[in-house]
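Take a look at this one chain, the form predicted on its own, written out in structure tokens.
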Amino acid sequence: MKRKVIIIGGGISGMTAGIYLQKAGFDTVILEKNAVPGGECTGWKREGFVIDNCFHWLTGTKEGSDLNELWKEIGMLGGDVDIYHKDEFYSYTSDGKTVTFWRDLERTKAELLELAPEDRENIEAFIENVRKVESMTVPVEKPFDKMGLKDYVKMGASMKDIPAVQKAYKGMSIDDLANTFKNPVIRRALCLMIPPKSPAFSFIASYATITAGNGDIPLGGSLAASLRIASKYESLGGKLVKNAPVKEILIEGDIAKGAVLENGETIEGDYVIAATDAGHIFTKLLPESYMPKSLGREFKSGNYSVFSGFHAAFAVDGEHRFGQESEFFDAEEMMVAGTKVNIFGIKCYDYDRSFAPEGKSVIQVQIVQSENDYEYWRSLRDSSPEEYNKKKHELADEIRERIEKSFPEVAGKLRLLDTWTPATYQRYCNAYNGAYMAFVADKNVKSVRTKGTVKRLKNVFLAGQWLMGQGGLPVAAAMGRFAAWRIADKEKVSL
């Protein structure tokens, strides 16, 4: 008799594991609280226009890597998905200047020794490790602690470079990288697509993702991808069931049961699988006593924290001059939530014609929030909602004369479709404290990899990207997988 596992999320990290472990003769269900599946990788529609919650890059893009295979074998890539493949990774714009950090390395080290000849040492240092860290990959083929000594000497081959690029930032944050260059300019410029108290090798990476043309957009946005996942799943014999969102996981002993429904059924399983936000899993799957160590440190030492984001998303009328990737500009200052805000960025999606009917354009505006701000935004939600619609219509009428005065071409052509908060992804996705990518360490401090084992249950594993670094698409593929690998691997199944 087929072994059936029940998965609790179907987010991208639930529904890989889901194929993965439908393809290797489970019988698997996913329980998803939400109405349409793919967590937040989603999107929706407001007007006709398109908002996407989630893709500014998907790393995994080139062919030929493991993670690109993982993404077609869920559905993510391949068959008749196109590509847009991005000239740049953002530019800022100040007093007449631009800095751009494009996909052709070249271009972006003579533009920045042009604006900035007095930085030359730091630039071509800066350029070069960029260069070296074009061969990064994220491993997905089994779980880190199972990996043999062949597994770390593949693995080092194809990354030889990348420890010295480590040690180089070692200790440095986003913002310790930047005031390392003299030019102003540059020095904003480092420090808005990533938080800058990230470590600086967070930043080297994303941007070498891009720069090696891994690192591109699948048309269509985030809502389509994850459908696409969720049609491979079922048409795998895999069951999806939406509106279904968990009370809490049955446990007798050290055995899971099942997973008990917030109506009150209970689902029964031979193994379980938490692919939720981890703050949500140990506050109300299962007690906190179950956290794994590392998952612990991260929640309570204080050298780990998230950011999240206050949203805006416009409708278009007409031509405008705004490019297909993100950019940067200044504008006069404001405050949302806690934090004070003088450059702003716009996120344009004219490259994906689907996201707009024609002759109009969608643009979105991301400011990002800490911690602090997500307890303001939720307290001003739970207290009075109609104060807190009430205050991000007006952050977005604020944002848009903003942008109106930078652009003056679109004056009066801005229509507002959407707002969201940090206290949107809590309520949506159970995200602790509205963050929407996993903990960020402190430059001083190590990033933490959790295993996904839950000591003291032995048919209980965990997902997402809680798990590993600073989270995102990748690493929550890349742990469902690793969920799937050691229920296959414990019932003597190859995936």
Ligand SMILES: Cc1cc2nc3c(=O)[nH]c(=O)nc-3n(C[C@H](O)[C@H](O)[C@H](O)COP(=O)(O)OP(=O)(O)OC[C@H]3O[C@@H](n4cnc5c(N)ncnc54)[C@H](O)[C@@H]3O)c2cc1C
Second form
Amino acid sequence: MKRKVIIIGGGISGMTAGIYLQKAGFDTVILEKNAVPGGECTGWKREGFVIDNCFHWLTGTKEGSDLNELWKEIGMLGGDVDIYHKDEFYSYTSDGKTVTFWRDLERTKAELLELAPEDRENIEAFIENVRKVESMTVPVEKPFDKMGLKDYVKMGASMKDIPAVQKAYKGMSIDDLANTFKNPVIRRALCLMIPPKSPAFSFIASYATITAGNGDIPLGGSLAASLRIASKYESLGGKLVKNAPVKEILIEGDIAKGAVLENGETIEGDYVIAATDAGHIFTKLLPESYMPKSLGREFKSGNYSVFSGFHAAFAVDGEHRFGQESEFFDAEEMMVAGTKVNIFGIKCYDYDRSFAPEGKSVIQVQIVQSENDYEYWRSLRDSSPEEYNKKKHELADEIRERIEKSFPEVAGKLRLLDTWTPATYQRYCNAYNGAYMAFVADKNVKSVRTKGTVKRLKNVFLAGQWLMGQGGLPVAAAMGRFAAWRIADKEKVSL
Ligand SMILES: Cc1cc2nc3c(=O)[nH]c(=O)nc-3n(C[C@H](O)[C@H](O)[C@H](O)COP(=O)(O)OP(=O)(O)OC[C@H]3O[C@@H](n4cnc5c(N)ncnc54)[C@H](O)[C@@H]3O)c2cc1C
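Having looked at the form predicted on its own, could you now put up the form predicted together with the named molecule?
Everything in the complex follows now, all chains and molecules, and the chain you saw is the first one.
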């Protein structure tokens, strides 16, 4: 008889696990709390516009890597999915001076040198290091603790220049990297896309993904991608149960018997994969005492932080490109919860014409929010939903005014479509402190990897982005595949 696997959570990680297990001959069921699969990788419609909530870049869009193969196997890429090739990572304009991190590194270099000849040496080293990191790959074949010498040799060969670059930025945050430049616009520009306390190497690696042509965007958006993956899973015989929030994992001794839904129903199985937010797993689905030590270090030490966002999406009357796809500009300072903001980023979605009716555009502004901001939003929403809504709209109005001042050509043409906050991520995905990425390492604390097994529970495995710092779609998918790999390995089947 086929072995049955219960997967809790129909995000990218849970669905990836489900697809590989179905292919390997298991009988799987995904229990997803929401009416739509995809979790954080989602989007929604408002007044004929699509609001895309995830894709800024998808690592692994370039042909030839194991990650690219994985994306094709699960339906994220491949088939008739067209890809938008990003021209740039992002740009920042201040006082008429623009820094753009172009896909074309030579162009970035030339423009930076023209802007800041005083930083020549530093600019050249930065560009060279980005170039060296372009070969970086994400291993997705098998769990790291199961990799052998041969696997490491294969990985090492493709990434031979990378250790030297990691060493060059050891102990440095993005902030520190920025401060090595004399030019103030470059200094500020470096701190805008990735939280500035993150290791400097994470900026180099993210930008290198774009310059390598390995971080483009599948057209159709995040929700369409999640629905493609869900239908791939179902086409393989997987059972996706929506509106099925799980209350707890049912344990007898050192064995999980299945999952109990919030409505009291019990679904039994031979294995359980918990593919939700890790904080949720170990406060709700399993007793906290089962939390692996590595995760415990992140959750309990107080040294690891997470971030989230306050978002406002606007319809624009007319197709206005705002210069580039992701453009940052200076504007009058304002407070968003407890965070002061004086640089604002607009993401313009004109690259995907399916997101807006003809002759119109949709844009989003996202303000990074900390854990303290999460507390603010959560308590405001819980104490007074009316005040919460009012505050969101007031802030969106303030943001709209700043956009209109900086881009007078759109004055009177912006209409608010929606706003959402860290409390939204908590409500929708049970996200710890409203975070939509995993813990952020900084120069003082290392990024942590968690194995995906649960001590004392032989048939429960973990998946999801929280198993490897800083999370993101490739990590979510890899961890889903690794959970499937461990079960297949136990049953002596190959994936
Ligand atoms: C604004 C934004 C921008 C982003 N940009 C990028 C980007 O450009 N590139 C990138 O790589 N990543 C990006 N990410 C991150 C990416 O979306 C996540 O890393 C990824 O989607 C996480 O997948 P997951 O499956 O690990 O977790 P989740 O998406 O959280 O999936 C967990 C699933 O479990 C479900 N669930 C929770 N509790 C229960 C329960 N009790 N019972 C049943 N189901 C439950 C949830 O509803 C959810 O569907 C972005 C995210 C956001 C929000």
